[in-house]
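Just the one chain here, laid out as C-alpha cells, in the form predicted alone.
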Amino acid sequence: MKRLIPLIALFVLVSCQPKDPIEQRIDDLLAQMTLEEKIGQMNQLDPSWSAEEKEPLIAQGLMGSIFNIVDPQEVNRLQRMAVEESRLGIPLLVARDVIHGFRTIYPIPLGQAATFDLALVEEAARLTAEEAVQAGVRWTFSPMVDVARDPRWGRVAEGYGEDTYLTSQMGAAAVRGYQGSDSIVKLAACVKHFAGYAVSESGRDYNSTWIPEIQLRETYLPPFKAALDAGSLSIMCAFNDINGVPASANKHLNVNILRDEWQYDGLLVSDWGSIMNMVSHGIATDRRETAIQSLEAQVEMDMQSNAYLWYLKDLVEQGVVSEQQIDACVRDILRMKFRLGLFDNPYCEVETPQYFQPEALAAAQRAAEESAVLLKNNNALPLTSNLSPLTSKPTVLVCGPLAHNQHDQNGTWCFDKVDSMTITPLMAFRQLAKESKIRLIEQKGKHWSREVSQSNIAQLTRLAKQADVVLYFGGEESILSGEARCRAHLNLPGDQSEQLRALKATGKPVVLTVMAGRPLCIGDDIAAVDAVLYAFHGGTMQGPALANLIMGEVAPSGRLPITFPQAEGQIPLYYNKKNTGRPTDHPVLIDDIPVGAGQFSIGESSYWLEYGDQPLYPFGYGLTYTTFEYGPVVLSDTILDFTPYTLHPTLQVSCIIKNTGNREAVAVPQLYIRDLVGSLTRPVRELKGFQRVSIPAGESRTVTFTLTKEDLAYWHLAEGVDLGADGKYEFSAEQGAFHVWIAPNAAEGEPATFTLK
C-alpha cells in the first residue's frame, strides 16, 4: 500500500492542475452546443451565396467561416449578425487567399525563396497581416511549402522550390511573420498543400501522386512539420489522390502522421471543393460518402463543398457518424478562434485602412531587388559600370511586353493588387530620364507575353539602331503560372525569341530581364543576349528594383531555388538526385564530339544523348557584379561521435570567402553534405543552411555553420525490419563517411571529409 501512495499524490497533483482558459472554453461552449450548430461550425462558404441563403445561416450560428470578403464594413455587418443574432454568438472565421501580399504585392514566393533572406520573408508576411486585417481579413491560405520539382507545375509559382531545407525555412519564416509573436494572432497561417501535391504526374495539375513512404517523409512532410512547429494555426488537405486516397479521405496523412505522431491540434480545412472531388476521383459514389470518408480522417472544415452542411446531421442520426466525432472537429476549430481573439474583438476596427505605407513598399522594393538572380553578364551590366563602353548617360531602349504591364508584374494569386499602384520598369527608367540620368527611348503601345507581330519586330530593330544598349523586359504573363496553369513547352511565349535576335542583329548590348511564375528552358535565349537578369513576377515595387540592379545601385544577390532544365524532357531535374551505378561526373564527349553528335555506345552512364546530364543552371547559382573565391572548407573535427555523453556534440564547418572585384556585393554561401554510404542510397548534395554575407571589395568574411546529428540524419527501415514489410521507419543518422562543402550553388565547391563513429 505504501507504494501507492506516490502515485495517487501524482494522480491528485495532476488532476488539480487549473485546466487552459481557452480549453475550459470551449468545453461550455460544446456543452451548449447543439448538432446543427457545431455543423454550422465545420462549413466554409464563398459570399457568392444570396444574402437570402447564407444570412440566415450566419444568423442561427450555422456557418464558421467565410472567405472572399475585403470590405470591413461588410465583414462588421456580417460578425455582428454571427455574433449579436446568434445564439452562442461564435464568431466567424473570414479567410481569403493572400499569398504574396494584400495591396502591397511582394515577389511571388519562388521568387522570395530566391533572396536565400528569412528575414526578409518573414517581414513581406508581417507587413502583408498588417494589410489583410484592416480589410477584416484573419485567416490567410499561405504558406504553400509543397516541395517543387517540375517547372511545368502551375503552382511552382506560389512554392519555395525543389529543396527540402529552403522550403522549410522559408515556410516557417512566413508563418512567424503572419501570425506574429504576440499571444493573440494577426493572420492566421495555413500551411499547404497536405500533401504531395506538387509530385503530380507530368506536371499537371491536381494529378495522382505516388510517393514511397520513406520519400513522403523525407522530402515532402518536414516542410509542413517545420511550418506546424512554428505555429500555424491551421493547415489544408491536398486536391491529389496520394497513393490512391484523395488527400482529403487519406487516414494515413490526416490522423496517423499529423494528429498522432505530430499531435497537432489546430484546424485541418479542406481545398476548395476537394471533399466532393473525391466522386470524381472514384473513391467515393456519391457527396454523402464522401462527407463520411473525409470526417472520418478529420477534416474539420469543409470549404465550399456543402458536404458536412447537407449531410452531417442526418449521418449522426442513423448512426454513421458519431457526435463525438464532430465534437472533437468543433474543439480544434473553436480553438483557432480564440487563438485569434475573436471572442473577444470579432470586429475590424479600422474605418479607413491604411495601405501602400512607406515601410511596405520599401520592403516590397528590397524583396523584388534580392529576388533577381543574375544569369549571365558579359560586362553589360551595370550600365553605370566604368567596365561598360556605353557613355556615362547612356540611351536606352526599354522593351519587351513586360516592360509596362502592371497587371502582369504582379504574377499569380495577389487578387486585392491595386494595378494603378504597381510601378514597371518603364516607369522607373522614365524617372531616370526626368533626373538626367538616361536617355530613354520607349517602345509604343501595349505587347503581350502571347503576341506574334513582324511589324513589332520591325519597329523594335529601328529602335534599337538608335540606342546605345537594349533593355528587353520578356517572360510569361501572369495568367499562365499559378493554379491550373501548366505548361508542356517552358519557352518564351509568342515571338520574343525572335525579337531577340532581331536586336542582338542590331549589333547593341542587348539585356535580358525575365519576370515569370517558373524557370524556363531558355538556354538558346540566353546565348543570344549579352546579360539575362531573372526576375520572376516581383510585385509593386519590381520596376524600381529592377532600375536599380540594372543601374548598379544595387547589385544581385538572388540565387536559384530551383534548378533551371536545358529542355523540358529532363523534368524532373533536381540537384539533390541519388548518383546511380553509372554516374556522369563531367559533360559527356565522345572523341572529343559532343553528345548528340557522333556515334557512342549506350549504357556508359546516366545522361541524355542531347544534353548529357546538366542542367541550364543549378539550384543555387547566381552571379552579382564582383566575383568571389572560396577558400578550402575547415572543420573543427574529422572524427565525430554523438554520444550522450560527448564533448563536442556539433561539428563547426568554416571557410573563407574573399570578394576578389571592385565592389561590395552579398556572397551567399551554402552548406551541402553527402553522406557516402547508407543502407539506402543517399543523394550526391544535400542542403542543410545558408548565409547571406556582405563583403567589401577586396575583403575577406569566414563564414560558419553548425552540424548536428540530426542534420546527418535521414528515414530508414529500421534495424531489422524487411524491405518488402510494411515496417518501421526511423530518422537516424548511420555511421560512415561523410563529404561537406561551403560553396555557392550545388554545383560547386571542393569538400571536405569527416567521419561520424
Given for the second form:
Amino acid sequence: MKRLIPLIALFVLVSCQPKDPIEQRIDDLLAQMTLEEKIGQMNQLDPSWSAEEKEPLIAQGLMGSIFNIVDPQEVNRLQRMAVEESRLGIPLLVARDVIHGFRTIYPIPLGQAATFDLALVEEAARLTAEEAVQAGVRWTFSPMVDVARDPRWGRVAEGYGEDTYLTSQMGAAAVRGYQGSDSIVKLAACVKHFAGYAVSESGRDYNSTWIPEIQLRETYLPPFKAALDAGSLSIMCAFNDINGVPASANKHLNVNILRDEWQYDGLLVSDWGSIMNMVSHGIATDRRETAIQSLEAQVEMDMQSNAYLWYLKDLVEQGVVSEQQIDACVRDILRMKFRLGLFDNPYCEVETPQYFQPEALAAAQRAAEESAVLLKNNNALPLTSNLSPLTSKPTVLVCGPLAHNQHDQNGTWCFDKVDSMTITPLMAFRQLAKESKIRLIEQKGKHWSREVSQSNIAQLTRLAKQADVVLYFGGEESILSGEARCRAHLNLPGDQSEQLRALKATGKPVVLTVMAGRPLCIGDDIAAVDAVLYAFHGGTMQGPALANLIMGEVAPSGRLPITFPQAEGQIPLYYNKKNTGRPTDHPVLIDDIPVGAGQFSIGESSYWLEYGDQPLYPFGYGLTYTTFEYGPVVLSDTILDFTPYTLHPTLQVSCIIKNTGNREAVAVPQLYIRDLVGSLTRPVRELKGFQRVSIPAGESRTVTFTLTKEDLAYWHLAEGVDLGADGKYEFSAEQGAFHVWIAPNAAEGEPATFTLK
Ligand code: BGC
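How about the form predicted in complex with beta-D-glucopyranose, since we already have the form predicted alone?
Starting with the chain above, the whole complex follows.
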C-alpha cells in the first residue's frame, strides 16, 4: 500500500492537470458534431467542382478543406459560408501547392539543395509563406522530401536530391521557414509523399516500388521524420504502391510507423485522387472499398476522391468501420485548424497584397546565385578576368532557348508566378549593356528547347562571329520535369547539341548555362564548350544572378545535390552505394578497354564496359573562381566510447582549408563517414555534415564538425535475429573502425580513422 500511495498521488496530480485547451476545444466540438459533419471534415475538394456541387457542402459544414483558390476575396467568401452559415462554424483549411515560391519564385527545390545553405532555404520558405498567406493560403503541400536517385523521374526537380542527410536537413529548414516559430502557425507545411515515391521503377511516375524495410528506414524515412520533428503540421501519402500495398492503404507506413512509432498527431492527407486510384492499382474493386482501406490505414483527409464523402456514412451504419475511427481522423483535422488559429481568425485580412518585396527579390537572387554549380571552366569565366585592357568591354552574344524565356526559367510547380516579373539572362545582359559594361548581340526570336532548325543554327553562327564570347543558355523547358514528366533520354532536347558545336566551330569561347529540372547526361556537350554553369530552373531573379556569376561579381558556390551519370544506362547511380565484393578502382578506358583496376583483374570487377564505374560528376561537386586545398583530417580522439563519463562524449573532426587562388570564394566542406565493417554491409560513404565557409584569397580557415554516436548508428537486425523476421530492427552504432573525411565532394579526400569501442 505504501508504494501505491505515491502512484495514486501521481495519478491524481496528472488527472487534475488542466487539459490542453486545444484538446479540450476539440472534445467539445466532437461531442456536438453529427456523423455527417465529421465525415465532411475529412473531405477536400478543389475548384474544378462546380459551385452547385461544392457550396452547399461548405454551407452545411460538410467540407473540411478546399484547395487551389488564391483569390483572397473568394477565399473569404467561401470561408464565411463555412464559418457563418454552417451549424458549428468550423472554418475551412485553404490549401495550395506553394512549392518554391508563391509570386516571387525561388529555384526549384533541387536547385535550392545545391546551395547547401540551410539558412537561405529557411528564409526562402519564410518569405514564400508571407506571400502565400496574403492570398488566403494557409496550408502548402510542401516540402517534398522523397530521396530521389533516378533523374529520369520528372519529380526529381521537386526534392532535394539523392542524399538522406541533405534532404532531411533541407526539408526541416523549409518546414521551419513556412511555419515560423509563433504558437499560431502562419502557413502549415505538408511533408510528402509518404513514402518511397521516388523509387518508382525505371523512373516512370506513379510506378511500383519495392523497398526492403531496412532500406526504407535507412534511406527513405529519415527525411520525413526530420520534417515532422521540425513541426510539420501535416503529411501526404504517396501515389505509389510500396511492397504491394498502395501508400494510401499502407498500414505499415501510416499506422505502425507514423502513428505508433513516431507518435505523430498531425494530419495525414491522401494525394490527389490516390484513394480512388486504388481501384486501378487492383487492390479494391470499387471506390467504396478504397474508402474502407484508406480509413483502416488512418488516411484522414481524402483529396479529390470523394470516397469518404460518399461512402463512409453507410459504412459506419453498416458496422464496417466505426465512428471511433472517424473521430480519430477528425480530431487531427480540427487540431490542425486550431494550430493555425483558424477558429479565432478565419479570414484573410490583407487588403493590398505586397508581393515581390525587395527582401523577397534579394533572397530569390541570392538563392539563384548560390544554386548554380560551375562544372567546367577552361578560363572562360568570369568574363571580366579574361579581358585584355583592349577588350575590357566585351561583345557578348546572348543566345539559346532559355536566354529569354520568362515562363520556363521558373521551372515546374509554380502556379502563382507572374511571368512578366521574371528577369531573364537576356534582360540582365541588356542592363549591363545599358551600363556600358558589355556590348550586346541578341539572338532574335523565340526558340524552344525542343526545336530543330537549320536557320537558327545559321543565324547563331553568323552572330557568334561578331562576338568575343558566346553565352548560350540551354537546357530543358519547365514542362519536361515535374509530375508525369519522365524522360528516357537525358540529353539536351532538340538540336541544342548541334547549335553548341556550330558555335564552338566559330573559334569563339562558348559558355554554356544549363537550366534544367534534373541532371542531364551531357558529357559530350560539356566537352565541346569552354565553361559550364549548371543552374537548374532558378526562378524570378535567375537572370541577374547568372549575370553576376558570369561577370564575376559573385563566385559560384553551388554543389551538386545529386550524382550526374555519364549515361542513362548507369542509373541509379549515387555516391552512398555499397561496395561489391569485387569493387573497381576507377578503371581508365584505353581503346575502349578498361585498365588499371584495383585488387582484382578488371574482368572480375564491377563496372560498365563503356564508362568504368564513374559518374560524370559526383555528389557534392562544384568548382568556383578560386581553388581550395584541404589539409589532413584531425580528430579529437581516435578511440571512442561515447559514454557520458568520457571527457569528450562527441568526436570533433576538423581540417584546414586554404584558398590557394586569387579571389575570395565559398568552400563547401562535406563531412563523410564510412563504417568499415558492420553486421550488415555499409555504404562506402555517408554524408553527416556540411558547411559553407567564405575564405579570402590566400587565407586559411579551420572547419570543425561534431560527430555523435547517433551519427554512427544505422538500422540493422537486432542481435540474434535473422533477416526476414518482422520488426526486429534496431538503430544503433556497432563497434569497430570508421573512416571519416572532410572533403570537397563525395569522390575526393583522404580519410582519417577512428575506432568505436
Ligand atoms: C501531387 C501532389 C500535389 C497534389 C495537389 C498531386 O498530383 O502528387 O504533390 O500536392 O497533386 O496538387
